[in-house]
Structure formats: structure tokens, C-alpha cells
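The chain that follows stands alone, in the form predicted on its own, written as C-alpha cells.
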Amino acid sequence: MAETEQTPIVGQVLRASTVGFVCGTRSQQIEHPAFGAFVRTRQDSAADLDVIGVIHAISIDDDPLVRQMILANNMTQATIRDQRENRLVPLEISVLNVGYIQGGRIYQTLPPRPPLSLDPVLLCDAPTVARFTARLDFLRLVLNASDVPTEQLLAAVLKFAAAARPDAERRAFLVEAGRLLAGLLSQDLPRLQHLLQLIRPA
């Protein structure tokens, strides 16, 4: 899929399935990636499959040396930067897959085939994420998602895709997104109130 604007790397696939995948990076590029933002693999040209998935967790692996200076009394803000710029702290990052680009069409359902190791994982541009959610049926793949934070999830994700869109637009979005997920949780209206009070517009 051709790029429209310059999107950065969020990291390179570590272990993937079809359900989802887990990227890393070093930790001093955290600024990138963001809970509930879309990011996409890119394959080789000949696969012709970008995965398009959300960021479910971000986390960062412990370090010996970490564990020792947290025990000192004496740690500076150099030392602290120091470690956080110069050693290779890293940093994984969780993604519920949500649905694919294959031949220029979007699909929200599970991809066909999990990333490759090391793939390049970017952040999707604002364009990308507006065509994708121009539908909302991947809503039901988050609901259904199991060991993610669901409600939070959802609502980060629909921020996102609402902050995509020119600001007139934004509310009614929300709104649509709203009905929809009244439908979806029709019989569990405890966790229905509290997503829509979630994502209320401003």
C-alpha cells in the first residue's frame, strides 16, 4: 500500500500469530507508539499483505543494572539518561491484529498469515486509519479479544480513528460508534455505559 505521508517505525516483529504480534524496540523511541494507535507491518512487495492492528500493551524489560541503580542513593539525572539513551533497554509492544490490506482492499477480519520476524511494524498515517474504520466491524474482533484491557482498548482505538477524521466530523463519528456498540453489547449494559462514557464527545 503506497504511503501518503511519512509514518515512523514503531519497531520490527518479534513473535506473531494470526491473533496478534509483538514488535520490539529500544525504549528511547517510546515517543512513537501509543496505547490504542493503529500500526501495520510491511512485508515484501511480493507478499502484498500489510497487517493493521492496535497497540494493546507497551512494556519494558527489566535490566540488572536497572535493578542495581534503583537500590542507589546516590543516582543522578546523567546517569539516568545515560542509561535510558546509551544501553539497549527494550521495549515491547502488543498488537491485537484487526484486519488487513491485500490488492489495495481493506479486510477487517483476521489476516491470513501472521508477519514474518523482524518485519518492520509502522504507525499507521491519519489516512490510513480513516479509510480503515470508514467501517467499524473490526469493533467485535476488540470485544472478543481475550487478555487485553477491552474497554479502555476500545475507546483508545475510536479516539484515534476520530482525531483521523477533519474536526466537523469527529462528534458524529463518536456517535455512530456509539450506536453500533449499543447494539454489540445490547445484554451487558453495565460494560455498555461504561465504553460510551469512554468515548463521549468533548
The other form holds:
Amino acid sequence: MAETEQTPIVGQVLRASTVGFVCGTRSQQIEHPAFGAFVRTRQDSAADLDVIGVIHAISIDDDPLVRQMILANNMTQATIRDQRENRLVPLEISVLNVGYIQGGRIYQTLPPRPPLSLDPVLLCDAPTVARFTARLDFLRLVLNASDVPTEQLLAAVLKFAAAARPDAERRAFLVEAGRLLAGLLSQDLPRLQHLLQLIRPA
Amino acid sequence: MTTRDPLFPETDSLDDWFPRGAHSTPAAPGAGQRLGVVVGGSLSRGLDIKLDPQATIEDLAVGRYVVVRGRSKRFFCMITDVLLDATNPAIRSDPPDLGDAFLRDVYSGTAAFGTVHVAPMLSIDEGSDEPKPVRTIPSHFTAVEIASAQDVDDVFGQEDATHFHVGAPLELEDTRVHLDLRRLVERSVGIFGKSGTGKSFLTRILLAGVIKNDAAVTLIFDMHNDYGWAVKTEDGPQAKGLKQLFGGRVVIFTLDDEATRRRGASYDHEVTIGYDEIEPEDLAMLKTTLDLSDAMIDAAYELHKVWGRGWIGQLINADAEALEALKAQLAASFVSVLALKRRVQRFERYGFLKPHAAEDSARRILEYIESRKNVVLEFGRYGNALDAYILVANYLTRRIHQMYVERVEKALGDTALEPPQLLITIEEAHKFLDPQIARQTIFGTIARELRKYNVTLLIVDQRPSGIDEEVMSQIGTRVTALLDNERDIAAVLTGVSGAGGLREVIARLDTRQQALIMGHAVPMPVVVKTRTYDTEFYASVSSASTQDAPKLSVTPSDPESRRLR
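Could the form predicted in complex with the partner chain be given as well, to go with the form predicted on its own?
Below is the whole assembly, all chains and molecules, this chain first.
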């Protein structure tokens, strides 16, 4: 599970629980993370617990300065840039935990402990995503998460997972995921149909 | 933090953590012929099998064999029903658009799936090759496979002196189903099927097997001249008769030498029956076909008492004066006598009925049977006259049976002295075994008393529902081509365990060359595509018959010749 050095850092853990965590970052680093992307924390080697999650919300909170600026007239481009780059409040990226890596193995369940604050949060590279999504038991975690737009999140997650695979395997992967969802959602057909429409390959 | 949590096993294999399930591991191509898993059922009602997504429901016809591989047993089952099921009934009201290939791949086998219902028939313990009747069922979620050729061979054995190849199971055309001929002739056999389903070809194949392996001697009442000499098949070319296949081992008797000669067939003997040999019991058999009332039959018994053996001849020839004289002697209604006279006058049309027969045909037939020759009695144009067929078959069988009973009783259990096993073939059997007359007729007696006297029946019929239930229950082996009448199907399945599932199988057979065989001669019910009656078949039975030829020269008194081989 060696990460390549180029893996972009998404941010650092702001607050966390076993269910999920929020990481903060500067607003200009917003190009990398995306809704539904897989991220992982990296702790120091002594801790041996890397949490894997999916981004389910990215939010930009206001701060006192931006409130005043909105009321002010004649804002220059420089002011706007300054406000964005030197905000007092970080951009918040909310992550739902879907598994963890311990002792070099992948577990698709909630981590035993949350990550610690200021742990770095990295975007998973394609091999990691492909390996993690070789099993799809985490779909249930996503489906049952509260306060999360589950259908949209699941669809985005599966599209990321498919994109991490070679072209030839993408459709088969989505079919397999669809079949699993058909089993999980057999009692909620409208939701299943909506989800399948979201993930069906073009 | 570095110590591993004891809850998690010391394994690095992903599979240990996530056992491979149907969801995420599509079966490797060619991974056996796995069909699905057992999800429920009972011994009495059969098992429910949920099909794997990759199993094509359209390929699973009823009647096919599947094998459930349990922990210590192999269970042989037959598919008796195929169903479509869904995890959520609501999907019926809002079906997904399966025109979309993605949706089709997702839905089929998951939210909507196929189920087959199978009837467990036999089980074979691991390490054993002896099939046993099922007394238990496999546990939940046991894998189910289409039966392989090896499985079929394990059940139906190999062709040998007592096993005869009759066809192949459905969809397994390179394997063979073998009938146990010894068991076949041990009890009565029924061949059923509506007309045009190949009953007579089926019968010919079975008879050829019986004759070839010398399992029994046969006496065939050949109503439509189907068995002795060549007949035209429905496709055009001629099919060989038993005489052409087995030469000297088959003797043809005819009731109508003219018709036999006209067909270019040869015959060995002509049968004639004297009026003086017909007894009132023989007339009683004809009650329905000749439309005789009870009073007329009473009159027949009385006339027999008054006039003795020649009573029919006398009745036919009686003039007004003789009748007047009779009137005083009889207790029975004289009107019945006159009505009976009109009925029996029809006998004058039958050339084979003579005032007095030159030779005793029954005895002649019996002599052939004793020397292990098979006898085909052709009816020629009389085959279309049901009363002639019934009269002759009943008359001869009664005589032969009587002699058999005497011989067997005389032998006192010494098998060497007993006459050979005799298989009597009758067509339109429901006319003989009608519930109203089955108790009185000789055929009813033979069917009921089983093998006690070494005589069994092979009945060919298209209306099994017309056959007496008690007789039906005594039929050991039933070979059934397509039947579509509910009552006929129910009649064929009388006394068969697990019959419910077979009902669908019988009603769905092809109209040609397909038959369900069940009962005494097969370890489990099986739907076969029967062998083609062609040159290959001729060669396979004739070569064996020439090998057997020396055995036939032994005299009937030789005990060896009597023992079934």
C-alpha cells in the first residue's frame, strides 16, 4: 500500500469520529478533492491505522470578514483573492469512513479508532482505489449512513471506483456493483432504479 | 497500537475475510455445470433450487436430471417445474426496462431470478455405487449441477445380459439409459401414450430387447399387424418386424392368411377356433363391445348347460323349430336368447371361427412358447373388429394361462420344471381391463396375480384411465409417451411415489421419441429420447440374436434353457 509521492494532500484532520471525519484545507487547494473521491489518512508508522473514507461534503463556512465584505461596495479582484487565500476559517471536507488499513490489510468496516487531529489526509491513487473496491462490502456502510445524500454519494463513489480500473473492466465492475445493490435494495425498488440510472455506463 | 487486535485472524488472504459469494465472483467460464443452490423444500414436495444468474432458465426443461452434491451423498433429482421469482413482488408492477443491457445484467438473477423445483429420486453414498431410494434431503444451500454422463451411468448401469439400452436421457444424448429386463418382465408392463406418439415403436423396441436377451418369451396379440412383419413408418421407409430381426426365434400366427399374404408377409401358422371351444366366459368379455345385457349372458350360460360344448354352433344354426323346443327347457327369458342369437351370428363373418377347428391353436402356441419361441398373432383385417380381437385374445390367453397354472403347480416350486416366463402383449388394453370386467377377465387375473404363474402382461393403451385401478397399481414398469388428458395422467401415476412432479413431465413430453419410464425396471423415473428404430438398432439386436442362436437349440426340457439369462 505504498503511496506514490505525488499523491496530493487533501488536508489535515480537523475533527473526527469512528463514523467519519472532517479535514480542513486552504481554499486554493480545492481542485483536488471531489465529491465521492476516496481519501485516506496517514498516521505515523507507530499508530498502524490508516482510515479510508469517501468525501461526502465539501463546505466553505463564512467568517466575520467575508460577511463584512459582502456588504461593502467596490470590491477589487485583489481583495477577493486575498479573502480566499488568507481566510481565517478553513475549507471543510467531510469524509465518511468506509474502511481502514491495519497491518497491511484492508478492512471494509468502521475503524476501531478515529484518526487524530492534524493527521494528513491524502487522495487515494488508482491502484489503491482498485484494490480497496475489489470487495464491495462497504456499499452497505454508505447506504446506511445518515445525513449523507446516499444515492448520489454511492453513484459518485462507484464512478470513481470504475475509473480506477482499466477500460475493459469498468462495465463488469459496475454490473457487479449493480447486482449487489439489487440485493441490498430489493425492498426499495424506486431507490434501486434511481441508483442504477445514476451508475449505468454511458 | 502495533499489537494486532485479537479479534482479527492472522491471515493475509482477502478470501478469508470476505468469503467469495455469488455477488462478487462471477463463475469462471466452464466451471462445471453448476445450476444453483438448494434453498428449501421437503422430501415429499421436492426441493426448491434458486438458479445462479448465469444459468439460463430456458435451457432447463422439465424431465432433466440434476445432481445435488451433498456432504456424503449424491442426490439424483428430476426437474419437475420451472418458476420465475422475484425478491420483491412489487417488481411485477414496475418491471425494469431490460432492453438496456446494463439493467438486464444487473436485474437477472438478483432482484428477479429463476427457481426450479426438483424431485429427489435416488441417492448414492460417497464411496458406494449402489443407488438407493431417497430417505432424506440435502442441507440448505448445497450446490446443484446438471447431471453428467458419469452420474447417469452410475444410476443406470452398463448394458449387459439383463440390461437393455432404450435411449438417452434428455439433453444427455451421449449417455444411455438401460432397462433391467429381468425386472421388466417380472411384473406387468404398461406402455401408454395418446395416439401418434410412437407407442408401437416403443413397444417394438422393448420387445426386441426382451427377445434379444431372452428375458422372457413373448406372445403378442398384434391387432394392427405392427410387430411380426415389416410395417411402413410414418416417415415412409419400412421398419423391420420382429420376425425379420430374429428369424427362427419368432413365429407368426395369423387369423387372416389372405391379408397377411397380401402384405407380402410370411406366416407360420393359421389360427382357427372352433365354435365348440368358445365358452360363455368368453362372451362375457364381449359384454360392452357386443352390447350384451346381463340377461343375454345368463342365457349363454344356460344354453351351454343345455347344449354342451357345441352351443354356439347350435344357437347360430337353430331354426324356428329348435328354438320352440328350447323355449320349454329354459328358465331364462326367451327374448334374451333370440337377442343373443342375433349377436353371435356376427361370428359367421369371421373366417377363423369354424364349427370345429382342425387343430388346437392354443396348444400349438403353447408348444412354441415352451420351446422358447416368441409368437406374434396377426389379426389381419380382423384387427379392426374389436370383438374379434377381444374374443381371440381372451380365448387363447385363458387356455394358455390355464396350462401355465397347471404346469407351475405341478412343478411345485422346482424352477427347472416351470414353463418359461411369458410376456403377453395386448393392445387397446382398456377394453380388457375395464373396471367393469377386469375382475372377471383372464387379463385382470394375470395382472393381479403377478408373477406367481410366470405370466405377465405388456399392455399398450392410449386411455389408461379406462383401466381398472387395481390392475394399474399392479403394473410394475410404466412407459409413458405424451398424454394430455388429466385423467389419463392421473391413472398412469397411480401408486407412484412423488407423482405430483411427474404430472407436468408427462404432459410436456415431445410427441415423438420421448417417453417417461418409471417403476420396477429402472432405478428412478427417467425421461428418455428413445432409440431410433433403424438399421443401427437392427444390427445391435440381430448380432446378439445370432450369438444366442445355439442356446435356442436346446430342448425345452433342458433346465438351462428355462432359466432367465
